[in-house]
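This document starts with one chain, in the form predicted alone, laid out as structure tokens.
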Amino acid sequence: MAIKYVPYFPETIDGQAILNNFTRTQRFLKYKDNDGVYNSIAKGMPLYEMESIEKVGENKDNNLVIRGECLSACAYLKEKDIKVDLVYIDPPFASGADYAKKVYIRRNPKVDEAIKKAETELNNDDLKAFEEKMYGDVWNKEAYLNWMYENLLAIKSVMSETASIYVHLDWHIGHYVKILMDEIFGEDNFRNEIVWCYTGVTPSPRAFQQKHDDIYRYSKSNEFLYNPQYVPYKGLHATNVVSHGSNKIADPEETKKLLERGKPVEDWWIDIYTVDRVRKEIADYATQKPEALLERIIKASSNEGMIVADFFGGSGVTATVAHKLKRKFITCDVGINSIQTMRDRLVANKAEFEILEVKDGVSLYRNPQQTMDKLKSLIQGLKNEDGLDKFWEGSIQDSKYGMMPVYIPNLLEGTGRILDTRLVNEIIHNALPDLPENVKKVIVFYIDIDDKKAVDEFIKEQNDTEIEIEFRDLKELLSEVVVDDDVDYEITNNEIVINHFSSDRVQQKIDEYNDKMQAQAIKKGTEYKPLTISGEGLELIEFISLDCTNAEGTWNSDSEIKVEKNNYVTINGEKTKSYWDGKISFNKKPLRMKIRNICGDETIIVIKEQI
């Protein structure tokens, strides 16, 4: 539960934005009739309790990667009084897509004849993999603007007053969110739509080409910082390059000064090429944002030192070129693989960082959409309903209730996952009306609740039916989700040797899709080799830590090898054209090993014998 509730700001937002079907109480935003933002914000910022898991260096200028949602890290910031100088981020675009990582498995480094096939470079196709869903970018438009809208107040509040913030979407729900940011930040400090275009053939019978992103920009106060950018001019001489817009030729001299500053940037950019064409940045992560990107947008609204902030941090790109650039950096993102992009990519950059986990109750899973997936096999007896609105996820069959419709709250999305008296009217009133006669109870899993006896109390006023709600903390079933694999291992000299390593988790993925492939082959009457795994277990390994220094708490990396998917092994952040030898070394006494499968899950193990 969080410990307090944060305020956005100490004064209400004046309103600004018209649209239809947006309307406006107190001031706040209401869409539809759905009152969940306004009471949101009034009440303020969820504070959770935050756990500093990894720091890596010193960490002088106190660089953040938080493990957890946009409003938590933001109601963390401003509870610590940290203001931040720019703000860049890469939201979902409420694109309607699923995006899944390719898992790679790696060979197995305890069999002569892998090391043996290893010695020839392996191109990507050559490689045994597997695809594995990482989040869920469906959204109802609705809930997705209200979460929006929280957010990017949550953002503001922790912006400096010179501060600038530049956000990434395309033509899905750019339009809408336009707005939003209207309202929020004022129209007066609109600065920028800028169009990333990019190449690419996606052909279509009935449309133009989709090429593009947008970019809207926009700055806290008319005080903000803004450094112009120049690329070169191309295919022009001093001769004919027209100065300051006029038919005359340019001075000589002056011209040439124009030459070598190079052209102002524009709106549009062409010049940015994406991820896919720039492949040493590859960090197999679908949304992926190139470093050139970025660069631009850096350098354009900050200075050396000034703190950098990325809220939906994915691949960790924007954390990565803020330290390249000397600046300081915040970074969150809710899903664990997305942490350990960005922590590797960082660690391989030299940057200096502390990991801190949100404890809110909802990072009990590699990320919210495959914890969403896996409720239901844990909720025993649930299925669906076709009778039901899509409110309830299924129902459970009760020999004295009968079917008992089920409410599981959306992990994505803010507000839902906390249960107050908001939610309950909603089930009271538009939830319950619409069931079936026969229907005697219902239960309502939250992950968070508000105020028990004050929801108790509304129940008791409110609900005239004759059916009976139950409550169910979902946190006690999340619990049951996570289970560490089986590390067998010896230590020999200043070596830690891996001998068996076996993930359940891992192995069922890797059930699960065969059995799809295997079925696919069979309606096409062809043949499907199934993944394999070897009975050491080895190639499920992709990242080994020692931690020398505390044997609890924070965890401290005093060597580490991450098993790349080309077999290739990076040594304390250094790529080697090594391969992996089953080993890890080290130079002090290891207290504890935290080893990282494939799929992302990590396993911590305390090491208790002599050396």
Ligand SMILES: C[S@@+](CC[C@H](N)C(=O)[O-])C[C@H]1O[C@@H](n2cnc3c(N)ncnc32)[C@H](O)[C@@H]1O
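None of these values were measured; they are calculated from a predicted model. So that the term is clear: the rigid core is the largest set of C-alpha atoms that superpose within 1.5 Å between two forms. Numbering follows the first chain given and starts at 1. What changes on going to the form predicted together with this ligand:
Core-superposed comparison between the two forms: CA of residue 430 displaced by 2 Å or more. Residue 535 shows a C-alpha shift below 2 Å between the two forms [criterion: core-superposed Cα displacement of 2 Å]. Relative to the superposed rigid core, the position of the CA of residue 386 differs between the two forms by 2 Å or more.
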Given for the second form:
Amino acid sequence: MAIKYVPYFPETIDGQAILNNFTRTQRFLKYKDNDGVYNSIAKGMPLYEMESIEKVGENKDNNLVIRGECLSACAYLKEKDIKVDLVYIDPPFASGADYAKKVYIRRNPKVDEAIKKAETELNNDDLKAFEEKMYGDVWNKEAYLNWMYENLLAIKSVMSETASIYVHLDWHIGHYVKILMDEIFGEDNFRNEIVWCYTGVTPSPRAFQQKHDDIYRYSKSNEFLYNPQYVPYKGLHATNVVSHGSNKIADPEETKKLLERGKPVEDWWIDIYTVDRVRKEIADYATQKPEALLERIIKASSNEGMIVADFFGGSGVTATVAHKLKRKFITCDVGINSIQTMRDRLVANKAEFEILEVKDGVSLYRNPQQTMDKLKSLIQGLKNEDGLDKFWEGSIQDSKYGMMPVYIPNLLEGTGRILDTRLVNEIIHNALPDLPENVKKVIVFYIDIDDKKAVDEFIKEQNDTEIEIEFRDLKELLSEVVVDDDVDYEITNNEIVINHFSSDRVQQKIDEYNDKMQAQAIKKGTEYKPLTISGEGLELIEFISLDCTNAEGTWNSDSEIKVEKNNYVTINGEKTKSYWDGKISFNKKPLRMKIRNICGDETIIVIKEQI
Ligand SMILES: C[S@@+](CC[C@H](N)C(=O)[O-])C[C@H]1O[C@@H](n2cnc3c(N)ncnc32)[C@H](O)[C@@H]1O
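Any chance you could show the form predicted together with this ligand after that form predicted alone?
Zooming out: every chain and molecule, the one shown earlier first.
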């Protein structure tokens, strides 16, 4: 008998896994009180219309770059019966950070001298760059794991029977995802936990430096491809290996063979540097991974001609390396900056591919994060309301109805944006009863309605409150505010000269940035010199492409220039050491011109002029 019973630590900490939350039966995890994810899995992957945006080259291998969410990309592949042989994903890590893109204002070819002078007087970066948010990686664990569960199930459904998957994460959430993967792929199909170590200093005075990522490798079945990888032996290691650590004298022939072959790569990788140390690879994409990492993975788990997929493509590293190693590729990302970075990188590497866009309504703005940030300011009259539950985004005052609470779907969470009976049920039974008594009407924004008739009937039957529910389509609101950029040009028989360019969207970002920096400077008692744009505005242009083949539909880039952030111009994918001269040339009459501003918005102009 125990002498006495010592109390456990009495209370669980917020967010801590409670044991009875997990019941482990027959290797399955059950999540208590949350069947949302099961319902949406039972419903299936959302398949949307796809629009072919651009075709680069003949694309005989059917390489794809998909702008949209992983789930919709998988739905499309499944529908088309396309199976992939290897998957690498490096999804958001739930790192709690927001990732920003540094936007570089280019040199204006019309005021070359003035810029040159200014550059010698001011620090390059201060003069020419500002930041904008690309994607947010702030999650609560449960939402992240539910989201990841759906994504992994979708990915598994498009993997061939012999395919492998590598999921790249770190200490933030990797160990939880490992458990999900055990469930989805089966513990028996777990192959490796790879630890990728790198160097650098992070400010963590109360912890060991966190300098590794975890990559979980699973196969779809027991029949999987694995090509062992080798690195050169260093020093005496080879002889040790041959003699197996015993006192046996190593056989010189065997030693020679092993030395030539190299040492089998272990599951901890210390020989692959981060991108900031392999500078020539830098694509200016936050969280970009090095090509050497993908090279090892792709060589180990695929052969030439196989399809390599990455559903969180970022800078396009997987597709680029797959192409270099003569594999086919399918890559996807939800952000327009990622798609443009991949596109330009793949063009520079002479890859052929097609860009498809998922028409799900979320890609309306540059990325869901920016759309979310923008939404509140777009809804006229919307203001914060302290007395309301956080389910509501705020409220609008109306002369007839008084205060009307407003719901906006979370575009960052896959299932949240669909208006279905599940959401209406939550509104009617949880959200409406908690509202103050004087509320007569609420406004619910949606991106997609699952079944409008079912939703209306559900409300009729179940809403026994006096509160009216008004639905509004978010897509209409967003399409109203996306204003194209303005361009003024002249056309001759072999070139287009750009005289003037203006972009309210970029100007707004610059104004916001100037205001922020100004406020910081005042606080610090320093001086801030605001970023200004010339009258011609050509420094806001990043890329121009001419389509001389199609007057509408899929884009065909017959001539293109890209003004790199160092101001050198890349012409048709070939880097040069020249500055842009404000022109683009062509061999055949252009039918359309596409201009991408430095933030990534694209404007298409139909060319009507006779040459
Ligand atoms: C860590 S980054 C990938 C970086 C990439 N491996 C590289 O080396 O450049 C994660 C990417 O996932 C994208 N993303 C976030 N949610 C997504 C979703 N639901 N579907 C597809 N892509 C998504 C983000 O836009 C971001 O580019």
